[in-house]
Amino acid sequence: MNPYILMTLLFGLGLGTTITFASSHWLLAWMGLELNTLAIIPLMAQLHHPRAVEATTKYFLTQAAAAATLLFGSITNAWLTGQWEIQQLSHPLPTTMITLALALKIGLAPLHAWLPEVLQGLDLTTGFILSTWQKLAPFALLLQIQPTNSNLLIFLGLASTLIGGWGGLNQTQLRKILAYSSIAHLGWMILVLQFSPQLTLLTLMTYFLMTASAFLIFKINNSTNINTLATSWAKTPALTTLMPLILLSLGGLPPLTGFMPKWLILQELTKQDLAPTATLAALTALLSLYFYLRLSYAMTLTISSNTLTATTPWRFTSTQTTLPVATTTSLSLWLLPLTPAMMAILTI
């Protein structure tokens, strides 16, 4: 892709998210979301492969449906209350409609079916943007509206953690596994959204770090399914040693970074007298942990039969940038001791 066009599209992505962040009016927020969607579509279809074009079409249709529902909900709110302000969402009908529209935009279960299919058709770089940056604008709106229907949010959260764990069990494609991982993490964020928005923000940040780390390592190794993970030892031995820890961090095992948000969310849910919900969420995390362990096993404890020791690629100088992967990997593993400091910064 022409670098000028790429720069324009990335600028459009940033501008769309910034407009949604800065808006207090529903029409402006909707415009930012639309700009975001339109900017990523050429990036998704740039390979001109049938799978990429199919994924782009599916993404466009779902995002258009979600944006139309969001616009309809905000117009209904203006009709019922005379308010276009994002903060002034008081009527239960438009609140529910807008919450469901934003859930469809980010891929929360049971409105998740598009996400694994779309992610599977993209290359790892665009998939990484879709799994991280594209979640920011809808989350900014969810944090601002503070949905009052607690049962709806708890249902969306539990369904997402369950389907995110269950759906990934039988997958062999890494992009689909990462899509189900994304659904499960989003479920944890939504569960605690109404009780502690700061905690949702912390979970979103740690999810971004861990997902960035996983995507970048798969990109360096050029891995797209479980079988190709077996050749990782020959390509990047040091990263292959660290990768199981990153996957276990995604699964939420102590003493890694991923344990921090899960631990705090379970504590917050228990404080709110939602012990059964916390128990269910903790049990569904075991499903996710199983497929992370599968990936860890495939990557570190199996060696591809056709790799010759004499031709191991790690001996040659790599042209790929390693600073982003080094930064995200370090942060994905060792942030747990900084939990009090991070919570203090977010509650200012």
Second form
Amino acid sequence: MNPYILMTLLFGLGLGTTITFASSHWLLAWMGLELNTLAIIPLMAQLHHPRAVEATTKYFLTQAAAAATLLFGSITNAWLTGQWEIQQLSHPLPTTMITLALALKIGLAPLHAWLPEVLQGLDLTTGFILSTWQKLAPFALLLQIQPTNSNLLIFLGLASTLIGGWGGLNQTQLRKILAYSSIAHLGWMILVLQFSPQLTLLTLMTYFLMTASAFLIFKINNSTNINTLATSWAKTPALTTLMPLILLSLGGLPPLTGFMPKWLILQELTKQDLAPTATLAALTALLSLYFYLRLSYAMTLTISSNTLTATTPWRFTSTQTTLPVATTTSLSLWLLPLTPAMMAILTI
Amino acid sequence: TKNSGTQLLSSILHHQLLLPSITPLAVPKRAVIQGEYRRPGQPKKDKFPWQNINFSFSKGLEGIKKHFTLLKKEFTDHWVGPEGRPIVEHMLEQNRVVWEFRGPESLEEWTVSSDHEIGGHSEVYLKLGKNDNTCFLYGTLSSTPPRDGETRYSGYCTMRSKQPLASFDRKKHHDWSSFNTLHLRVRGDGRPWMINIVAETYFFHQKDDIYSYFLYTRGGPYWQDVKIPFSKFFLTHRGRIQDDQHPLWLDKVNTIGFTLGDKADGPFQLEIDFIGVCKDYAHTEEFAYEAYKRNPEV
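Since we've got the form predicted alone here, give me the form predicted together with its partner chain too.
The complete assembly is shown below, putting the previous chain first.
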């Protein structure tokens, strides 16, 4: 893509999120969300394949519908209560509408059906931006509204963890696996939103780190399905050994970073007398763990029959930038001992 | 006066014998809108719509049983692995036979058609070959165009696989993303066939997008193993090669078909033993055709 256009679009992405972060009026927040959607549309369609255009169209339709519902909800709130402030959302009807609109924006179940197909049609870089950056602005809004309907949020959370686990079980395409893992993680974030928004933010940040390392490692290996991933031992042996740990971190096993949010969320849910919810969430996390383990089995624990007949690629010097992989990988593995520090940072 | 009278009469009659106006009508005639013209090849519409219903209770019950069995199978397969097979099988798979003609039920997955549907004179039939071991597509090609005033060329016969369906007639796709070559075992009669692959599309305009390649058959009594990499398939739309080419994505393939349209009238036959996909490690080409911009900016 023309570098000036690319710069403009990335700037638009950043600007949209920043506007939503900085806004206290619903119209400005909506404008930031729309700017985000519009800026990423050309990035998604730059690979001129019909499937990429299909993914772009599906993304645009769902995000536009969500933004319209958001606008409708905020206008309804203004009509009923006279308030345009984001934090003064008091009437239950617009609150529910806005919560559902934001759930559609980020891809929570049962409004998740677009996410696997959209991610599958994109290349890995744009999929990465969609999975991480595009979730920031809706979460900024979700964190600020005081939800009056606790049952809705618990339903969204449990449905997401369940559907994220169940749906990802059968996939061989890596982008769809990451889409379902995203749905499951978002479920965990929403579960604890009404009790402790700081934990939601913590889960979001750790999810970003882990997904970033997953996407970047897939990009380095240029693999989009499990069979191609199985040849990564010949391309990047070091990353092949680290990847199971990252996948286990995504699955939420101690002593890796991914355990931190899950532990704190389960603790918070139990304190709020929601022990059955906590149990159900923990059990559905096992489903997700199964497909992460399957990925690590295919990648590291087995040598695949896809023999490479040429010189193994790891012998050549690579031109790929490795700093982002190194940073995100390290952070997604070793942050658990810093839990008190992370809690302190986010409580302020 | 008699002469002038007949002259006047004949001029009136001649006026009535003038051909109808050939200028395009602003509003089409009622007969055209309401479909009184039957295109050649279309079936006659002499039954009322309600006479086309054949309600059968037993068929309905069978259908319910079939769909719920398929649904249960989908749930149980989900626990086993992708497409109902364990992941180890998916990882180790290098060849897969997708269509094998070993019994009459294998012919249920295919549908044949020819230009008889538009009023042409070709015929095509599909049956099982000797010992129920192969499928035998045969018929006669006739390139006489149908006489409907607008078709100029005709003469094609095709055999196409049906779209795989999950429970309740939902579309299912073939996932060939771990393979890169199409492997057929055919015995033809020397004619050039076209292999058409239809992938899953989303927009209405892409309904007729077909990825094609050629299959040149030898006529001999010996079987012919044909291996065509998927990177060679080029994009066509309604039979015309497109300028904007892109590779075929193999993760959602709907149907495969064989078409004969080589303008040579006469009988033809094609015998297929199996159709499979395989992974050729030596084939590293991603796409055989250049996808450069035709009008690059300066």
